[in-house]
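The form predicted alone is given below as one chain in structure tokens.
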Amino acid sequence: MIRKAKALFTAWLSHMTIYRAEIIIWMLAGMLPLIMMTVWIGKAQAEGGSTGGFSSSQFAAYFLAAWMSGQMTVAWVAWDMSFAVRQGTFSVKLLRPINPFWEYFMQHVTERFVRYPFVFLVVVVGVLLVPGTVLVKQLEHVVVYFFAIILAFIIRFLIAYCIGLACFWLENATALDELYFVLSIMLAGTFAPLEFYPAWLRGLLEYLPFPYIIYYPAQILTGQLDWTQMARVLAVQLLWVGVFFVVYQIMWRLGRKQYGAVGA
């Protein structure tokens, strides 16, 4: 397994390095949190320096952290799987001595290595543009964020993979992924910190995976959570990883029986 993982990592890292310009374009397509940052900063300045308890620098720190979290949890596997199943090329993957899950997973992991330097550059520029912005208050929060964002990425990948597996029953599963994308924009803290959401909605979101992918990792990085709260976030993230991994296993076993190699 180590040799297989090394081979997949090397192959996909070379592939992603070649397409780094395309990755930058996809980064530009995910600029909504930065756009919302300018909107909320403008609102805070119009109201005398703060709104809802957030100052301009606090808005900048939150949205930069949220954008970075979103960039680190991007997953497009549902689109790739839907295309492969419809074209019949998924048959080749089934013949290989390794579960296609790990090939898609390594494809996403290696893409992060190419994406992160550009993400880091944008975050640094954002911090410098807004006076007083402190993205990280303590080094300990960076360590916890590292584990939180890994779990957030796994959750997002498993959700996307399960959506991709739905193409065993549907002609095209990308519509489901688009629906998830819309819901995640509204419910993950991309438009605004969850402090601005109605109390009933925020209470409901505690039982959904959306805020644990973007909002809570951003809060951890910016030092807005204490150790008890951070431990709870990591525990809930692990729970969601377990839930979606079980869903993936069930869909994978049932889906293979439905696969008809259309277009092969």
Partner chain sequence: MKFTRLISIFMGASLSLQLEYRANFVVNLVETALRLLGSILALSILFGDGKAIAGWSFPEAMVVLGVFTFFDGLMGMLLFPNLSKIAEGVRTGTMDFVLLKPIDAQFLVSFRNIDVLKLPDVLLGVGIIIWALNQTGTSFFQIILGIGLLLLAYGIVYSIIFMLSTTAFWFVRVENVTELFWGVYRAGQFPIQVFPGWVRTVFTFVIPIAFITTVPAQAFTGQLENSSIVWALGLSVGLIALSRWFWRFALRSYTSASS
Second form
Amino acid sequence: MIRKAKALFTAWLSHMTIYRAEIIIWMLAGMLPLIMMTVWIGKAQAEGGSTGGFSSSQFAAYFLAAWMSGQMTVAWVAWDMSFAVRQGTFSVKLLRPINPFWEYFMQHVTERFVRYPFVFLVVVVGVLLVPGTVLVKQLEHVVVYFFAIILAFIIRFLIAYCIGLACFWLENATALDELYFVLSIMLAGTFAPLEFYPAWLRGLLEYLPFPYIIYYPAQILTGQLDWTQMARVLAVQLLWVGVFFVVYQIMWRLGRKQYGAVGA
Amino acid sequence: MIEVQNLEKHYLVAEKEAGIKGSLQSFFKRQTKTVKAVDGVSFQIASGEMVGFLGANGAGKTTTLKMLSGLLHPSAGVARVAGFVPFERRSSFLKSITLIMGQKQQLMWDLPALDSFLVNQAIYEISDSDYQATMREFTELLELEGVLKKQVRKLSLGERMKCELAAALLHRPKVLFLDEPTIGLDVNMQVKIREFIREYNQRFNATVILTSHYMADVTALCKRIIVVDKGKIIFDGDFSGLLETASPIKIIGLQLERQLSATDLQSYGTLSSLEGLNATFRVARSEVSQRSAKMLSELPIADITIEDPPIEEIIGQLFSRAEVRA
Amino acid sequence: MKFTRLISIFMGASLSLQLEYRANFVVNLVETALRLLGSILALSILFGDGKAIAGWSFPEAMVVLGVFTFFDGLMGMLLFPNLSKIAEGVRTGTMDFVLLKPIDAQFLVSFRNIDVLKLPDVLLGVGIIIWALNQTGTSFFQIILGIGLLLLAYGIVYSIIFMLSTTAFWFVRVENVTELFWGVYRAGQFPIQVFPGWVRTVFTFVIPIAFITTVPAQAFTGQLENSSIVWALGLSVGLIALSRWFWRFALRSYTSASS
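Could you output the structure for the form predicted in complex with the partner chain, given that the previous block was the form predicted alone?
Following is the full complex, with the preceding chain placed first.
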């Protein structure tokens, strides 16, 4: 298993380094949180330095952390699978003595290593541009964030993979993925820290996976949560991983019988 | 090695009339019908055998191969390959087969083929020594020297196909499903691939099922032929048997010493062409010896050939006969 | 007219193609509704404390959102289905067939396909504009001026995306470049004045998003300065002319794909 992972990692790493320019572009295309950051900073400045208890530098810290979390949890596997099923190349993956899930998983994990340096660079520039921004207060938060973001990525990946498996039944699963994307922008905390959301929506979000992918990791990194709160976040994340893993298993079993191996 | 009993695969397909009106209709109320792509197919293939799978487009060849390799779940029937039920996708099953479909990419487009080979080595858990040995053999047989380190997208079609083959056979599968392995390649390259497949079959005693549009692939490689039409097997047997059942005629070609008219020749059989000094006849198989003896004794003949009709024609006749029966 | 007839034939054909995928139709409708809901949520959160931002009240900002949604839909409906095919045509060599046809090639690559899935977006955009203008009040003259500026804005949007897509003649993977534009365009759902100083300058003069959403919205609500009209007119005409020149220039680099 470790050997397989290592081989896939090495190969994907060389693959991804070839596509580094694209990775940077995709990274910048997802800059809605950064746009929102400037909007909120503009509002805070217009209202004499702070709005709703957040100052410019606090907004900067939150949105930079949120953007970084979004970047670290990007998953395009639904799109890839949909394409592979239509082109028939998914058959090739099915023929190998390894579940395609792991191949895609490794591909995504590897991509993080190529993407992270650029993300880090943007975050550093952001911190320098907005005076007084403190992204990390204590080093422990970075450690907890590390685990939280891994779990967040697994949740996102599992969701995307299940959406991808849906193309065994649907003509095209990319539209569903798009749907997920729109929902996540709205509900994960990309527009604003969830503190600004209406109370009823805030309550509802606790029962959805979205805030656990972006909002809570960002809160952990910027040191807004105490230890019990952080433990709760990690526990809920684990729960979501479990839920979507079961969904994935069921869909995989049923979907394979449905698979038409179209396109010769 | 391969056992198939009453294998079936059904698809649901949507139908629509042409034009916007039809589109709108089918948008609200979709017409579907069930198509039996494979309709009760049974056969057995022994270890080491090479079998040609023939049939028109859509006859069910590829669907059958996909069921045998575990990609598709059969709608009915049983298939066993190398002792496994394909659809279960056991690791040891997948390690003992390969399916090659034209130019379908195993290889990572932007990397040298060697990188993809290393990935396959790990995925198929091939030991370093086996890997080295196989690579040495393949490099020699397929003339891969200098090709392996180039980016795949920069390879020519033929070079790419050779690398695809090597990648697909790196784990030395015992069963090969080859779906149009030479499609789009030039004649020279077709011959090379064919030779490689034969060599592989002999060295590893591998079982091979081959579909191809190029009759030459099949005649060169396979003793046994299975012909499918509309999801059913209409012939299963060796080549000579195919000729006897499907083609009751032989073709006699004459080279004459002097010009003769069509009327002079008509009494010797059905004259199918006469160009200058060359004449060809279509003669019933049972009458060949008697007719040719008569020609030799009565006509001014420089040379005589007795041949089977081209295989394409035979298969065509087989199909039209199946049509009549159905 | 030859061009209008051609457009209707092209669109009929691509319409029947899309009706094939009815699941997509429903999903897309839901997506559009959600997207809009998201944008309204973002605005209402931003205006949650009831204060005007940079001189914009909530309904006025909604006009900007309406224009944004309208163009979002229009781009998806008319521009992307066509312009994304330029890259494909260059890569596969099918651009040959376009260039061989006895019609203006830029016209042909620009108006061949239509994505009717995006029509609801366009209509929703118009709906929001009407709803928001009902709150703020407007006049007949302002509406005419607004529509005029929408047309100019369309010229700007078209030229930018067209030129980005035309870079396909040099760079093979151009879809990423348009993706980048999409990302930046999202900033257009807010009035330009909301942004702090230098960001505003970038969105006005470097990537003229201000002229696509904010300026038409200002025309509708009667806040437009005369100088903006001149700027919009100059920018639109200038960019269209530039796009035509750029297309001819790019054609010189076309190497018909051989295999």
